[in-house]
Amino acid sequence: MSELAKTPLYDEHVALGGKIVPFAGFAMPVQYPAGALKEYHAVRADDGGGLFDISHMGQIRVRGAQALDFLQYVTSNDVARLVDGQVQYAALLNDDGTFIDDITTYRLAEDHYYLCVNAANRHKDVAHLKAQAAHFDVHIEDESERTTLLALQGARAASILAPWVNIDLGAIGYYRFATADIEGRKVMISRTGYTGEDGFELYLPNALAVSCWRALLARGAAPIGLAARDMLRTEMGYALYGHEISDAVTPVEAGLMWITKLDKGAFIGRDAVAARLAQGPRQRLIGLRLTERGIPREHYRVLAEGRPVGSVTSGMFSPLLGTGVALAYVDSEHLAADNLCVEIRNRAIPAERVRPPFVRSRVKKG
């Protein structure tokens, strides 16, 4: 474990009895003594509130006179649509139109942005961005090692967080953010998350990590590990790099054309994505709900008439639905098949195609 990086909250996780596992090069808690299922319910409950340490994620600051032009060129979404205090989901694509990463972009000003990237891709992303920045009047700074990132998710997220901050959380809309002064330091708070519940993500200087973590737990938030986080995001049908998206698929296959604005002008991967869209993809990402007992897992085969036509990328037993659900890539010619099955332990378990999310989202968009 010594070769793994540790977040500023590593000792807190150990003190709480967290089971530490390697994840994206970090030593992270997969679950705490209560278990992943109870942690899941702590977030999904009508009075829920769960606290996640996601400091393994990467944070990159982008500044300069051509920051907007730069981000328009390196990301798939239309950054020009952002206003100060707004967040945008986007992709970094390569020349083949496949995923380098999926990211969120925060606009602080027209010449000042902040990116959150996946932990496993951080160094690759920074290198890619710096290489492209050579053609623009822009400065790239990797702030990951001095930043703590927490996610507070659940119906009680706002009431748990409110006493700790000096801003009106109700004024922060979905995919918006604000800056608070906490203990004389700046904290960025966004109404975003990866669970389908209302909640916030907090970007803190490392010096505030322990005091914030302890304060939010003291107010009733439950510590949540990686296992429950994956259950929550899978129920929502949210993509995870290395599973639903990778350098092997484009936004066309992944169902992410809504974050890919082909009409905004030139950007990396645009022509390749447009060509794939015109040709039609060989496979597409879909949602499946099992109609008989079984738990689908990653790499399980999807069958049609007994023949393999795809494979599961993420799967689980949904506690809310009481059945197995999965995200899977399926050959395009079999998308309309009404006899899809997931092969589980040499048995073909019938499944119906459903459009994610598998459970109702409770994010506050109004």
Second form
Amino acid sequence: MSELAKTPLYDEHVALGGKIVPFAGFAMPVQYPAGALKEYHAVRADDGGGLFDISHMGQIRVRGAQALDFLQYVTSNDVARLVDGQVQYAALLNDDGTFIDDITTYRLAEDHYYLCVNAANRHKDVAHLKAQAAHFDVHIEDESERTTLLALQGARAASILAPWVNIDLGAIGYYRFATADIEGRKVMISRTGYTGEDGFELYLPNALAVSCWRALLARGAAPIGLAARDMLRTEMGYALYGHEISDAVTPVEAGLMWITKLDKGAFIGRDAVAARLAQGPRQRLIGLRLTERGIPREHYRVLAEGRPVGSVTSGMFSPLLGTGVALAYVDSEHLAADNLCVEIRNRAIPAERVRPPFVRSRVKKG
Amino acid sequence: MTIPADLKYTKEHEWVRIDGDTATIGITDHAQEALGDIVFVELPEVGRQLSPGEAFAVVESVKAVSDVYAPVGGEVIEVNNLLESEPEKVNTDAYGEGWIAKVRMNGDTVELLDEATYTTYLEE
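Given the form predicted on its own above, I would also like to look at the protein as it appears in the form predicted together with its partner chain.
Once more the chain from above appears, this time first in line as the rest of the complex follows.
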């Protein structure tokens, strides 16, 4: 794996016995010796607290007099609705309305924003943003390589983090952020995550990575690998680029029109999305819960009356439900079918359509 | 990792305990460790006739789906139904409560390794 990038915490993962796998060009821990199931429960438990190294993700700073106009044009959501200290989920779309990436946008000031992007898409995103920035008074800086990103997730996240920071975490609402001073350095802390639990994401200068990681583990957080992270997000029905969303689907099929504001003015992909919405999508992303034993997996076929009508994008055994759950694209004319099945090893396993999340979200909304 | 001396092993990481003409089959400690947390086991039907080397059961971990191959030929005479509700027994007791099926042997087998040979095979 010599060609793989390492996060500043790579040696910590190895020291903890993490099983290292390639992921989006990085050598990342897929699980620690506790195993993916225990790690999953360490986050979902009523007294849960899990710590994730997600430093492979990218961070892009956008500054300039036209930063707002620029982001209104390149992202799908309405950036004008953001106030300082607020975060917004959004898409970067191609002209044809398909996804370049899904991102979060942080507003520091009207002329100053910070984007968090998927690791695998970072270089593509930066090139796209820089090309578009030529038409705006705006400066784009890729800060990914100097930034460590940790996620602390679970019911106990605030109590684990609070003694270690000099700000009132209770004042940070869902999808809001604040800046703390840690060891004399600025750290951005947002009440965001990818698990459906309460929690925070911490943007640190690399110099703080090891001390912060160790401090939060010492306060009782469990280290969590990519396998449990994927279980936690799938159970919430959260999209993952390359699975639910890609440059082959638009927000119409993906059920992400809530982050696509067609009435905000011109933006890249707007006309294509509006046209797709008007004509009706060929497929839609839905949630399925198996009613018999079996685990749906990516690319398994969805059947209606024995005929293929769709395919699974993410699937798992839900430990809380004790059953298989899946996100799947299904042909529009079969969305209302009450006889959907997932084909597992040539057997049609019955499934009921459910609206994700598959288990109750405990994020602190409102 | 344990490799009991009284069992035979396959290169696909199954173990087999031979008692008269009955073979009890499971996956090895090495196999369960490599797979990680087992969350689903698909058992064969009792009465099914197996050829040596045939995929006859499936174990699924959080991330992976893995076939289990028959070390011996013969008829499935019993399966471990406990694994339908407690598949994690394959992780916690691979050579005991994690057994998968019992087969009445017809005499055909794949290449079966003794403990020492399997240990060497794992080290290679």
